[in-house]
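Starting off, we have a lone chain in the form predicted on its own, written out as structure tokens.
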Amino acid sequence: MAALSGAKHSSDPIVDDEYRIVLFEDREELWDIHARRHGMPLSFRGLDRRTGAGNLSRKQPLGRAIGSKATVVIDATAGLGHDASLLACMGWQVIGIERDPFLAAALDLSLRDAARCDELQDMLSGQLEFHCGDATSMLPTMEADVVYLDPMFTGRRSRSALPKKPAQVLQALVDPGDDQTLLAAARDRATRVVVKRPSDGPAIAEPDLVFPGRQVRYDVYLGARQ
């Protein structure tokens, strides 16, 4: 499991603004002060893997944005690994990078859980790996066809509802990065960079291509390795 600086074992009650990884015999969960009987599973089992649902189709906006010629995709903002695992299930070789050590440890545990599920193991084995580090520094040493970015969205949100739990966790643990610097580093290493944005959110630069979806869109920036 990824090294987690400052980690410690504890059986004390969870305090406010604390997130804790709780280990069970058959699963791992992420708990906060609001968790009672169970926390958020550290697992990729929640992915909609039904063929008929079209979620894994490369004809969807995400698949079209990545492109049919791509083989290796670097997810440089891996977070909790949803998009990285989805891309791997769609058949791409995916390397995820996460700079927050706590989230990197959670990603390793999610991969461990995938090994317990035969279907996920078949789909992800050899297709998905994660690394802990700063993507801007790591990208110059890596090879990929596409770099995928899902930068932290800091725009306004409706006051009527809080974001879903995974988004709450990411907002609590990860500070927004330098999007422009990361985009420049990504464009130097890939044929294209795909940036996920809210459908009504601003672009981080003028994209070369746009693939709109219902709630998100994918802005595509052509890279230096054309």
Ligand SMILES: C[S@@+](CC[C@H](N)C(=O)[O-])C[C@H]1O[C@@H](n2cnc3c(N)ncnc32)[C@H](O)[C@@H]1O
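Bear in mind that the values here come from a model prediction, so they are computed numbers and not experimental data. Residue numbers count along the first chain shown, from 1. Think of the rigid core as the biggest set of C-alphas that the two forms share within 1.5 Å after superposition. What changes on going to the form predicted in complex with this ligand:
- Positional change of residue 59 between these two forms stays under 2 Å at the C-alpha, relative to the superposed core.
- Residue 33 shows a C-alpha shift of 2 Å or greater between these two forms [criterion: core-superposed Cα displacement of 2 Å].
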Given for the second form:
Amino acid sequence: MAALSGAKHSSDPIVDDEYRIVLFEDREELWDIHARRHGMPLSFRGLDRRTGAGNLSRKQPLGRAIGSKATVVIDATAGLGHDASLLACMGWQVIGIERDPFLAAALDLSLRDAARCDELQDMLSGQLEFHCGDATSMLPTMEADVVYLDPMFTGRRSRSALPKKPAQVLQALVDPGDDQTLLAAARDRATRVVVKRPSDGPAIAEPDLVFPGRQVRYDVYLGARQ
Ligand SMILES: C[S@@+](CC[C@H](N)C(=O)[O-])C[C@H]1O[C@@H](n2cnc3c(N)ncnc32)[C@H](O)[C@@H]1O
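Switching from the form predicted on its own: structure of the form predicted in complex with this ligand?
Following is the full complex, with the preceding chain placed first.
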């Protein structure tokens, strides 16, 4: 069985201004810098892995937005890797890109944890890899069927699509990016670009197709590779 690939980053920062990564013998956790106990596990084990009509079904809005013809999906805004690991468990070959080195180190450790869990190892091995860098400059050297984007949403929203703790971590660590430039770079390299938005949030540009879900919707943009 192929080993799970790790995030490639130039250094190994495990302390940020607001968070630190604490390494235990059998697990890794993200801790608020002021906290004395209770970190957030760096792990994909919490992923809802129900098949059939469950979370991993390709009949869900996310699966329909990505499309059954796709093989390779680039998640160009990997964050904590929840969506990338979900897409990989749904059967796509996923390459995640994260520009924040601290988050890229966290992704690396979540992959390390997946290798300790037989079920996740079976689902993710050879299916998921992460790279640290700016997707806008990396995408022109890559090719994919689909580029998936989940840009940081800075407006008001009724409910976050991520569980509370991971959403707080991302809000604290991440600066808003240039979504338009990233969308243009993605459209150049893929047959379609799927952008996750809060169901009540504005689109970053007029989409070609929309797949509505309960908390989020997926806006689809046709790309240059048809
Ligand atoms: C809302 S978070 C994504 C959350 C992710 N979907 C998950 O499941 O954890 C957006 C992430 O995209 C990253 N990002 C934004 N612009 C980027 C770019 N041009 N290249 C790489 N990463 C980028 C941010 O650093 C942030 O971690």
